[in-house]
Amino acid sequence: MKFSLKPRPLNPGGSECRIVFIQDKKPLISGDSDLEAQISAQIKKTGFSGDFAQTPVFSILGKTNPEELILTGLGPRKHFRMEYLERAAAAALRAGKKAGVKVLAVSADAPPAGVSETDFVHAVARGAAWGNYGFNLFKTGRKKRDHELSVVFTGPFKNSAACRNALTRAELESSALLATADLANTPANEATPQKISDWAKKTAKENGLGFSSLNKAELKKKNCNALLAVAAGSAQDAKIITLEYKGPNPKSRPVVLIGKTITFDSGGISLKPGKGMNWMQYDKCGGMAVLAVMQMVAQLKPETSVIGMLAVAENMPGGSAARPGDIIKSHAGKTIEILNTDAEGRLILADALSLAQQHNPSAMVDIATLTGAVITALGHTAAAVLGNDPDLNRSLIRAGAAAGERFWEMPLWPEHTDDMNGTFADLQNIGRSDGAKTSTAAAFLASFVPETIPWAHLDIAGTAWEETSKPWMDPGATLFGARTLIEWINGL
């Protein structure tokens, strides 16, 4: 897929199909009253509401030649968010591709209110690249992805150089997202812990990142027994994979990103219901987001040093599996009663959070498909952020809003910590009560983080994948969180 900037108005009736964003049932165009009137008439005639990601395709009679248009809805202005713009661009790309369009043109001189032209170019380009993605690695006779599609941003531009930089950034970020999407969508029989380690090693070499991977023996030597307990019932050994980017200042303390990477979650002995269990190959999506971010970091080269860690395991009910009632000692030395083997994500993150402190981080952020309770609280619209530093939480929420991902801060109170105290050990891996499960899970993790290190936990269980086709994407991994984290890192 190709992107370009042309500091000229669109050529009506040319070979390009124009994308026009619709907000409050009005087209966002500038300087062409005739076209605006024709589109408005078409909207009224067809009853097109301009709702989010609706994408009709039609022709109008231009001043000289017929012109192909794709209208894509942003919904009402009062509800506008950057995620709507990016997804609407993806939906428009998919509609154009389905219609056989080869070149799509977007005028950058009429973005939605409050959106700069650089942010507009960045979001639309990244959305279009995502809209061009489809996972078909395991389909026989599959066609190669269409690389002939082009998106042209037309002017006039207020700042062509800044727009070009925004477009370059979008291309680099999209390259990382699409490269990781295939791995994120690959099922557990193919995306094993070892194969993820091999993939990460290859990616690190290609991007100039440091790489290391701890195997079972090394994890045992480091007393990462919480992680090892999760993997005990599987034929696949656990891993902790680390990718490292060194910023320009060698004395700067890094931020550490930690991703839950459960390649398949059967629930272990506390077996999940069979219905929908096939989606548990996506329990690795926190780690996949971290992998995508580390590729972005390597290409964008921010000032801040960044370390990405993946805690990788498969949770299976084999003969050696951990049992409810087992007590293990974590890397931090704290003992844990395993009362439910399906609360495994917090176990692997406990050891990873503890191990991460050897890097003397300035901040730590973990990202995980951790609790079904977050879906009860927030649905599939937003992810939760919790942590020990309100400023860090707020900065991640702001980064998410700018990046087109929605986060909501949830409480982490002393009562949640008390709920995780063990009966026969220091901690237990599920709460005593049935309520506040997202907060009690985060409270368990907080037990492994010193208060002197700013830390945030992102629970993406409701946003990490789509189970049905959407206008902006096929079913599969969304890589939710990656866009927010790179936005946050760039702002440090």
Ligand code: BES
Contents of the next structure:
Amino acid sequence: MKFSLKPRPLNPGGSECRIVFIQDKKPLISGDSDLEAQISAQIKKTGFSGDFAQTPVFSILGKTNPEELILTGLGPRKHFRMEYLERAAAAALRAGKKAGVKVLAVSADAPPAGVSETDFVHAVARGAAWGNYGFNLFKTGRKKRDHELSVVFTGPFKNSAACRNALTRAELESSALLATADLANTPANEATPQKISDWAKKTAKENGLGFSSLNKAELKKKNCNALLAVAAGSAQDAKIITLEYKGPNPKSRPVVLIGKTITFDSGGISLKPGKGMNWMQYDKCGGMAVLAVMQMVAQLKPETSVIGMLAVAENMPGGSAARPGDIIKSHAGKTIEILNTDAEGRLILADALSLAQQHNPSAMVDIATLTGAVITALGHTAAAVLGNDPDLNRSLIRAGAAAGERFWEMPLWPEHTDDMNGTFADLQNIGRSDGAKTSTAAAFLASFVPETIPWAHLDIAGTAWEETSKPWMDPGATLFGARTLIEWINGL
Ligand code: BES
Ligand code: MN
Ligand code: ZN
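Same protein, different state: after the form predicted alone, show the form predicted together with the named molecule.
All chains and molecules follow, beginning with the one already shown.
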């Protein structure tokens, strides 16, 4: 897809199809009362609610020719969030594509209240790029990607250089998101730990990032037995993949991002029921978000050094699989009773969080599809953030709001920590009581992080995947978290 900026306002009656955002049932348009009146009349006539991501396409009588228009709803102003704008743009693009439109035009001079011109261009461009994505790797006879579509932002701009920057940023981020979405959506028979490692290696090389990948023998040597226990039932060996971006200041301590990358979560010996299992290729989405962010930092070159680590394994039952009751000794030296092999994410993250400390991080953020309980608590609307540093939690929530991803803080209390004390070992991998499973999972992780390192845990189990088609995307990986993390890193 091609993006461009045109400083002059859109020519009425041109060949472009104009995207118009609708808020509180009113079109966001400046300086064209004729058009505004026509759209308002249409809204009344059709009963279009202007609800978020609703997108009727129609044409009206322009000054010279009929004008093609796509209205796209932002919902009411009092509930406005950046994700509504980004998704409305994606939905508009999808509607336009379906209608066979080639050139879409967005006027940048009337953003929703509270959104700057540059943030508007950035969110709309990134949304449009995302709307153009389709996972077609396994559809025979389908052409790969549509390059014909183009989106033009029309002025007048207050600051066209800043808008150009915002657009470039959106394009770089989108290319990372779209490329990584193909891997995230690839099922477990194809996206094996080895293939993910190969993919990461190639991407690291293309982007000038440092790369390393620990294999089974090396992980054994380092006593990463929690990670190895998870992979023990699988024919696929575990990996720890590390990607490294060095910021301009060589002495600065890096931020370390750690992604849960379970290529398939069957539950292991604590087998999941069939219905809960058929989309568990999604369990690698934390790692996929980290992969996307690393491509973004390689291109956007922030001040801070960033290290991305993927803890990769496939959780399968089998003759050599870990059994409920098994006790293993983690890389950190703590012993763990594996009481439920389906609580595997925290096991692989425990070793990764311990290994990460060798980089002397200024902060660590892990991101994981960790608990079904976070879906019970927050549904598919927001991800949970927990950790050992309230300021870090807050700055991630703030970055999420700006990036169009919602986070909600959940507690991590001493009671949650106590709940994870083992009977025969230091720790057990599920709680003694039955509740607060998102918090107890985080408490388990916290025992592998020293108090001196600010650390946050993002539980994206409810937000990493769309199970059904939405106006802004087909079913599949959302790469939730990547947009927030790049926003957060840029602000450091
Ligand atoms: N990857 C799952 C979390 C999950 C479960 C995501 C259901 C989406 C839907 C994780 O590995 C898991 O199985 N967690 C268990 C933990 C439990 C055994 C303590 C869960 O949440 O049920
Ligand atoms: Mn599991
Ligand atoms: Zn899992």
